[in-house]
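For reference, the chain that follows is the form predicted on its own, supplied as structure tokens.
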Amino acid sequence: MAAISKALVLGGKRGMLGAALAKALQAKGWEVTALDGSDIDYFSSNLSDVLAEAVDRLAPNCVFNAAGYTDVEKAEQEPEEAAALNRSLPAALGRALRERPARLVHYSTDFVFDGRKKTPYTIDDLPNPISVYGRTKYEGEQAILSLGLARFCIIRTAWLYGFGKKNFVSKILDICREKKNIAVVYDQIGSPTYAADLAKHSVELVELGGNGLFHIVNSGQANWSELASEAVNYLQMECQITPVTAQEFASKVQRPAYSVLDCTSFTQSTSVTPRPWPQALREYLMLEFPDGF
């Protein structure tokens, strides 16, 4: 009889990936363990003891940081708690996971590039975050990679919606409840992706042995505005889409304007590309609102 594999998922209790980690695990036959900031003070002077000290008592095989600071606008004004949970957190992690059997995987995003490019960004492409939350998510990653760890995965991923937690689609969705038209901006371009396939792809990833950075997300490309519209359209619901440009929508942040990832790092190490974005959209859509919204 095979050995049970045991994860300890950080963020997995009310976070969006964290609890879609959980439940892709779980599917997969993983025993699941999921702590956050009730049961782990992240801002601990002495976190990495901490981790440690959870870590020898629950015995994972492999642990996933799902955990971290993830309000973009709200970083521009709390810079140091963006950085405890981007960059700190992430870096005791890895010093208590140095010397243990345990894998690390942790979470990062497209916004650590500054979006000038045209093309996909690839895993070669030089970092050169222009906001807190990019600038602080970049140090999380150095903060892993400069530990010499034998078994991690850096996984950066972009746009990402799903269940529990309020995100870019629902938002959305509950404006256009009120009104009939709404601006959305149309000269910034990623990957929207759909958090239960990065959590079913995470664990594909660590099951058969990656080890590295990856970057994980949806098939394809589209703007705010069309991503806005397919949900919209997909729910024929009676509310106009505006296109407007990044300037025209008040914002105290810089983001890129293109941040597309390409996953072929993902893909050739497990044969699996993920599926287009407007396919897993739809999925989260229908179970999200299956008598319509």
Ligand SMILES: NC(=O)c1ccc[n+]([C@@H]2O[C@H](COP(=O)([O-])OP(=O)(O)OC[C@H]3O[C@@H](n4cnc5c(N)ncnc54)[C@H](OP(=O)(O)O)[C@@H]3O)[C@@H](O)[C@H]2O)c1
Contents of the next structure:
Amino acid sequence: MAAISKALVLGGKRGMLGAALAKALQAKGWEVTALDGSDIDYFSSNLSDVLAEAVDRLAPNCVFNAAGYTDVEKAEQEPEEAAALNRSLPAALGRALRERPARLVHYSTDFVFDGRKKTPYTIDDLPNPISVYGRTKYEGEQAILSLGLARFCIIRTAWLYGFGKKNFVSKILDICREKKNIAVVYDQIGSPTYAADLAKHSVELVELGGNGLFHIVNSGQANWSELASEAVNYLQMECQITPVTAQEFASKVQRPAYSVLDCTSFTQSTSVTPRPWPQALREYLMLEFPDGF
Ligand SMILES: NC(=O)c1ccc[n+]([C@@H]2O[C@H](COP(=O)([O-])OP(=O)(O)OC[C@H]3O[C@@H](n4cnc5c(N)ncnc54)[C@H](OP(=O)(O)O)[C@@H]3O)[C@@H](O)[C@H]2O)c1
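Shown: the form predicted on its own; wanted: the form predicted together with this ligand:
Now the complete complex, all chains and molecules, led by this one.
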């Protein structure tokens, strides 16, 4: 009988991706322990020791860090909290795992890029973040890379939606229930990604021993307005999506105008190509709203 693989998932109780990871791992026979901020004080001054103690006690083969400060707007007002979660936590986790056999899987974002490119970003493109969120996430990547770990994956992903947490798609649908017309930005283009697909592909990558930096997103690209329209049309809601520019929308934070991610490094390592985003979106909507909205 094959040995059971054990995973520790930070953010695996209430985090959107963390919960999807716990489910995907269990579906492949992994034993999963999910911990969050109520189990581990992410702001502790000896965080590395706290994490090392948890790793020694639970003896996982792999630690997935799906915890992070993900509120892009609020991060501009709370840069220290964002840095604690997005930079200091992965750094401490990396230090804790340096002398231990467990693999580290950490998640980062398309927002490490400035969005000036016009073709999909590869892992060889140089980040140049334009927001506090993007900067702190990039610093988290750098902190892990500087440790020279033997077994690690940094997975950049983008525009996530899924179960358990409010996300762009679910927020749009909530608004459409109340309003007949909403304005949605069309001049930002990215890679909408279903958290369940990302979780499944992460497990595939880990089981094949992938090491290094990867991009994992659903295939294709969309602007926010197209993503909103696809969801509203699928659920046959009577709500008009009016495309507007980011400037008209007057957001307090700068987001990349273009941040489509190229998944070549992931596909080369696994022979897997993520499915197109509209197909993944339809599955999410079908499962989340089986009786319609
Ligand atoms: N969402 C996206 O569109 C997106 C895009 C690209 C990359 N990513 C990356 O993917 C990863 C997972 O994102 P997600 O969307 O699954 O995030 P999420 O649902 O917001 O979950 C983040 C996790 O971090 C915890 N957390 C956040 N702030 C905290 C704080 N101040 N103190 C203690 N715990 C805190 C949350 O705990 P609670 O549930 O208890 O709050 C939760 O467990 C992150 O690294 C993120 O940067 C996300």
